[in-house]
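We begin with a single chain expressed as structure tokens, specifically the form predicted on its own.
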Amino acid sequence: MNRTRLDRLLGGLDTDGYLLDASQDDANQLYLSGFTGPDPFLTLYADGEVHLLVSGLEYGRARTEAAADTVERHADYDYEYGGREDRYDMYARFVADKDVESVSVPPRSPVGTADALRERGIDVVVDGDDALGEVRAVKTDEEVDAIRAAQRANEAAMRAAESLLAAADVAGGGDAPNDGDAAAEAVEPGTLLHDGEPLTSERVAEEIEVTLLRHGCALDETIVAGGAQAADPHDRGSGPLRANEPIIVDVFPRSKATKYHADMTRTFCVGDPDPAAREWYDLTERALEAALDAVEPGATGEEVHAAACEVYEAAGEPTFRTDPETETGFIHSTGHGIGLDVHESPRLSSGAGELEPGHVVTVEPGLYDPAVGGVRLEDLVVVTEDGHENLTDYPLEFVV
């Protein structure tokens, strides 16, 4: 946790404290409390200190593991198993006990909790700027190391996926096993085969996810999308993969130990890509290089995004800058922050603000059209005092 930045940003709010009512699934909660509680609990930042209120079930572990100055349990407020109003009474007493009369809460804070505290004399103000999210955006050296370790696991998973694709046979292409088997003969020519069976997006995703588990990470929404499916940037992909078509592989694992994410995308092709796909790949590699060159402290996310857009626009490809309603071309931002959330501040997009040392961002230009498929390339970088460090150590190679 960046305690200096935390004190500066949260201490500058016009309330006595900052209150979270959430479980560990909320990245702000995990960051501020340092506690992996699976059920919602309260964390209060006030006067430079962090206070936790947890159930008796979690009390012992919270005292040992939480990054808090004080940890209290429900029984300390004469509550353990009661109704909703009794629980809200406990919440109000917990807040008031810290000499707090007003609290800021994140935009997604539970409305019921906010209303109940107001009814009990605690002023609740929604922090529309998400100050805690801005604190989280600038990583400490320890956080960068955690992301770097997750990226090493990511690279192992990407190698496993690429190896599976590279070893595939092609149905109807002389090297594919057939032997007159009726099932093999029924496979559409051009389909990738693994051990005589169609190689599917699901099978490649399985290889990725198993590899990640072996490296201490987890992910259950891997993107392995080929052909027309790759034209939708967030299509997870399904069914048999085919030769001579771009296959987007986007892996964004989370470390089971540190809870920090990594992110990387590569686009592969087994066989001979269509000339349009090859042109798109070359353009996207140039867009990636241009955007990476623009990443430095003081540059804005908008400027980084513009650097990628300019490569595409010079080649006549549509972007949201030239056509906000386009459904083909470069149809997303250039990148986003990475940390306890897979998507967080800062953004690399139109209107985005300045980058600071410690920001960790993806740089991921791409082109999409169902007639061609999709191409996306993504590296992960940390902004440094004099530029950036690329945390990604994986080659750019289209044909496997």
The other form holds:
There are 2 protein chains.
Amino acid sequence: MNRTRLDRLLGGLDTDGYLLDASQDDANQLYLSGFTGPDPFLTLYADGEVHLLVSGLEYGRARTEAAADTVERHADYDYEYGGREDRYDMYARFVADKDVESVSVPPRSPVGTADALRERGIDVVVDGDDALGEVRAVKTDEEVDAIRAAQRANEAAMRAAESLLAAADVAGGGDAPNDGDAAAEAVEPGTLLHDGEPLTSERVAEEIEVTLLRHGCALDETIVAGGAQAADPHDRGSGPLRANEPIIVDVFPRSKATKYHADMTRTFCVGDPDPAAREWYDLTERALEAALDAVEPGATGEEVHAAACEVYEAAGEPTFRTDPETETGFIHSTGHGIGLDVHESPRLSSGAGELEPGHVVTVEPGLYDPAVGGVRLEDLVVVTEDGHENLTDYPLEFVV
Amino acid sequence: MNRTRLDRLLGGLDTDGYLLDASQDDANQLYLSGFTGPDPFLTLYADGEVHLLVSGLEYGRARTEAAADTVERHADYDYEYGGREDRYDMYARFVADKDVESVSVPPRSPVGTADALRERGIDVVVDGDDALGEVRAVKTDEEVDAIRAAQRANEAAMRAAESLLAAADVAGGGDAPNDGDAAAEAVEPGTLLHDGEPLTSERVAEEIEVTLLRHGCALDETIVAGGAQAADPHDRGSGPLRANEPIIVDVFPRSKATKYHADMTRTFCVGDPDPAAREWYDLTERALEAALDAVEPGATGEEVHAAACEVYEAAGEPTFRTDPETETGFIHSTGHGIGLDVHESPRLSSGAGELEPGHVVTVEPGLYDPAVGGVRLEDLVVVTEDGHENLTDYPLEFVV
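What would the structure be for the form predicted together with another copy of the chain, given that what you showed me was the form predicted on its own?
Okay, now the whole complex, with that chain kicking things off.
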């Protein structure tokens, strides 16, 4: 945690303190408290100090683990497990005990707590500018190392996925040596086969996820999407994969030890992509290079996004800049910050502000159309004093 | 989803509608919308209908996947990606468009949205009684089947963990056949060994998690805690495991397909537990049986909790009932509801209300003291018309 930046941004707000009511599932809470509590607890930043209020069940672990100046437990406020209003009374006393009469809270803080504190005379102001998110956006060297380590695990997982695809046979129709397998006869020609069974998105995702677990990472979801599914950037993909079609593999694991994320996307094709898909891949590789070239301190997220858009637009592909209504072409932003959250500040999109050293962002242009499918390529980079360092070490090869 | 119960509980509130602003990470949102959107979106229940508002990027998938009566997208309100206030303007128009002037929201809804809607003339009331959580607490047969299937995967994972423990050698001191291994010489006597290396909590957790992935489940965390670590019910465990000590294995996976959770805990000991640990195990097995016997419709969660407490109290072990300040003994509630959330309504604890058919709850008594370690046993049951059905099929055996 960058304490100087924290003091400057949170200390600069017009309230006496900054209050979080959340569990470790909330990245702000994990960052400010340094504590992995599974149930919601309070963290108050006030006068340069971080104060925690946890249940008795968490107290011992919080004192050992948390990056806080003080840790208190419910019993310190004579609260026994009981009603909702008693709990809010305790919260108000905890805040008042630190000489705090007004608190800023993030926009997605619980309204129940905010309303209850207001009823108890504490001014609760929504911090619409997300000061704590802006603190988190600039990483320390230690945080960058955590993200780099997660990306190493991610590369191992991508290799596992690519190997599974490269080793696949093709059912029925001629491209693969082992197309006469008995089990293969029943499936549609062109379907990818693994051990004679159709190779599905789910099977490839399983291989990715098992590999990540073996490398100390966990994850909730993985995208392995081929054909028309790949034309929807948020489709996770399901069912048998097919030869000669682009297959998007987008993996965003989280280190179990550090809780920091990585993110990478590659697009593969088993067999022969048609000319349109091949052109999309080449364009997207150029858009990735152009956007990466633009990443440096002082450049805006809007400029990086523009660099990717210009490659596509010059080739006649629609983007949100040329057609805000388009449902095909380049239909998302160029990238996002990553850290304890998989999506955080800064953005690489229209209207996005200046990049600073320590920002860690994905760069991920792509093209989508149900008639062709989807192609996306994504690297992960950290902004340095004089440019950027690419944290991704994985080749760009379409046909496997 | 039980639509009759939904209409009764949400329709019975004093507002025109029930509003959610959350992503699929929120169980209420997943339940009411039936949509797996990774970014926050709006769901409004009003006049017996469910209405969704999603971004253009999610629109196609939401129309196909969501369990909603209507799905609209941002463009329907002429909103382009932009400022915060524009977004709240769109939210207010979406709500007003359904003839809704007042909405109930869950206590943990985002305060930024609540305040913004209030500024725009919509009355936002915190639903402190958590009506939607009460709807979710009673499961349909389909939901029970989803939980049962996740518990089958959990049993496979528990077997994998138990096998790894049962096959372990013991370093240095006599119990195991293979204690002369070269790598073992350096480790502390009594340490469990796997392939000559210390067997750690992390290694057992990895085995559990890989097994779960192979069975279609994912999970964020697993508890494998031995020795003094097991005396803290929320400690996930780390480092080498040891012989002759209780090892708590608590696994709470989620089905990737259905999103429903399961939950089970067993306590194992490799070698010879000391008499105190053995007595704790026997007591906890009796507390589990007593609490299970008490689970039936009409019984309160408080009564089920009391049944477990009485076994411990009769043996002289402290509980929160006899000593609210105790840090050893039975220091948590007897169980919790489970479903799309791993912790949800109803509770099995002091003050908890009546059980109903369709409630799915864990029953998990345990004893904790850093001097002995920890013992916990947990089954998962569904309340039926005339009692309960245990959804767990795994033996209770301490010494492996």
